[in-house]
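Encoded as structure tokens, the following chain is the form predicted on its own, with no partner shown.
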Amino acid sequence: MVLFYYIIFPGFLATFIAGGVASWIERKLTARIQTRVGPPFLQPFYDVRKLFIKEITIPEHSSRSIFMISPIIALASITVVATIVGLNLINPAYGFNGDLIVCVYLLLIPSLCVILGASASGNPLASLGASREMKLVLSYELAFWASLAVPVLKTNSIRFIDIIGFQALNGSIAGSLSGIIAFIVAIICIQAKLAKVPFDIPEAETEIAGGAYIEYSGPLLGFFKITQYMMLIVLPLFLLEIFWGPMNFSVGILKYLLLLTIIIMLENTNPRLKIDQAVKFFWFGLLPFGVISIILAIIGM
């Protein structure tokens, strides 16, 4: 019973619910630069209900069972990271040995998600859009670890409260050189991982009508849509704890929303990058810094 209260909040229903929020805010921000009203305040809930209502079509020539499955595991893994973030804001003690790097990897599971659907739909476009989610995630992966390498670096630990408490004694991490190049790299990465502009590579409506989700409709559609929803939440949060250090409600919040900005603004100041461009971007552009992150975090910088 306290493990289904804890998952329900601070997991999937407050996360849900400040998702679509934050959903709100960045489409109202985006319209506002782009001199529109925008949508009203609850409209990702009514996106959400309206897919809920609707008939789910499954593909013909689809593989049935894992075109299914795989929106409703990439809604559980993002709920589950969901929980653990939430509860080591409210209380690191709530955390265990080693929930950073399960945190981190049931991240990439909703990428692998799409991957697996969108290829099981049979779909040209879809297997397409799933082409180019694996590509991403190979490329931007990797320089994501490298900044996450920085925090365990000058704290030796992969756990949030080792991580919280360092930085409530020491400062946060981001106030260090290596910190701030590796929060920078972080935040570009979490880009990728919510598949915004620059990178929302697979989706691409102008380009495949919808790629990796062309072929979902109705709930199925819905649980990814929560999950991005989530994800908007959970990855600002997630980076705001282990590189600014701990936080209380009205400072979260605000960190938070300056976060969100910044993803917000790098969504509405460029356009689409090609796949190959956003592999080379992050392979020989972005990973040389977390890698320099890295060796100033190991000479104390």
Second form
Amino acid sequence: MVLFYYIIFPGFLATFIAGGVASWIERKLTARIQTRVGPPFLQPFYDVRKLFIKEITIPEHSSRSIFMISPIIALASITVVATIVGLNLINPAYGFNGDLIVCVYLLLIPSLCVILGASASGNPLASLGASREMKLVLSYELAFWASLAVPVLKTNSIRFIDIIGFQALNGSIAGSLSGIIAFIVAIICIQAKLAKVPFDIPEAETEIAGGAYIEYSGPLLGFFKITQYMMLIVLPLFLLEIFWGPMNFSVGILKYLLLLTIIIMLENTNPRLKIDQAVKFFWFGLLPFGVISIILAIIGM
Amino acid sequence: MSKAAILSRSIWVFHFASAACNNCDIELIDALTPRFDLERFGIKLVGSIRHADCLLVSGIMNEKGATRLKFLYDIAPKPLAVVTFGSCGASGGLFTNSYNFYGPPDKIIPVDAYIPGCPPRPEAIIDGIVKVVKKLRNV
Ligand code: SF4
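To complete the pair, please output the form predicted together with its partner chain; the form predicted on its own was given just before.
Let us now look at the entire complex, which starts with that chain.
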């Protein structure tokens, strides 16, 4: 049964398929904004299928084992988060004490894997991408934790089940002043976690040619692609669960689509920042709001 | 399903411009603009040869370009389609008698398709791509 949860539903397979659809929505909406027709519905799956018939090339000066294993670790960790977040949606009784904290730590691992893999590949552009990713992680992570402190302070618990239960009784956390500020901060932070424009600085297709992913090919790149698709599902659902509950099935999908649209709109209406601008933005622009929301939460607003 | 048919649904293109007069490169960018929208066919431009399924060569080959082209072909993950772009890529075009002309790309690496024209219009590019895709899918 546990294996079923991890591999089929709500773990790997279900999240992957949903993530592919979400990625199609993202590309289609982007295309419509630019008055294009956009890709066919199955395009994300065609891309992944194609990557799995390609050859794996390993750069000459790379550290072979780390280069090969980091995409797999990234995929494994996001699968665990998908399972925890998904099971909490279906039946919160599956949770355990501290699952919120475990999730936030596991969400960090894909970024670390990108850094590891890129540094292991021995390509100068990839190491540039890795160093940018590192700075980006250092800048958004504090603001993200600050925003997560609000639901934890309000419910006095680090379990999903208590947060969801609290919202079922008292209305969603985003309904309060501190909650809505923290929610907005968290949305901007997941934009950086998803490495979407304006925070796609580590990949920056047009300046460092795919950056961190530059040496990856075939199935290894496919694992990273699947990880990205799954992040597109897991991160918004994670935020919805702790900020904008309670959720039943149909309302949940509507809320998710709304959040996805916000992410896509942010992506399409902003230019890419430089890394120093991004660090400044998160530390001096966003973090103060996170602190304000914590103070508001403590005085009970 | 054959590998070629799978490949034909999602072609990521790496553009290698070797001493083109730049007109071909501009027309290629034209084909990616909203007006012609190559993403309809699952085609996109990538920045790294490791991600590429199609190596697009424009311009003539001189000595330096030829070694680079060979190197790119060697490190690219297979299966890989090689397409030359413009008259220059096909035969040398109006630079055939130039002092630095090394030879057309198909002297250096195997080429799968040619898109002729000086430069090819975006419509010609899309037509060429559709022909390649049809051939890959055997229809
Ligand atoms: S084919 Fe014509 S347009 Fe293209 S690079 Fe050659 S000379 Fe320029």
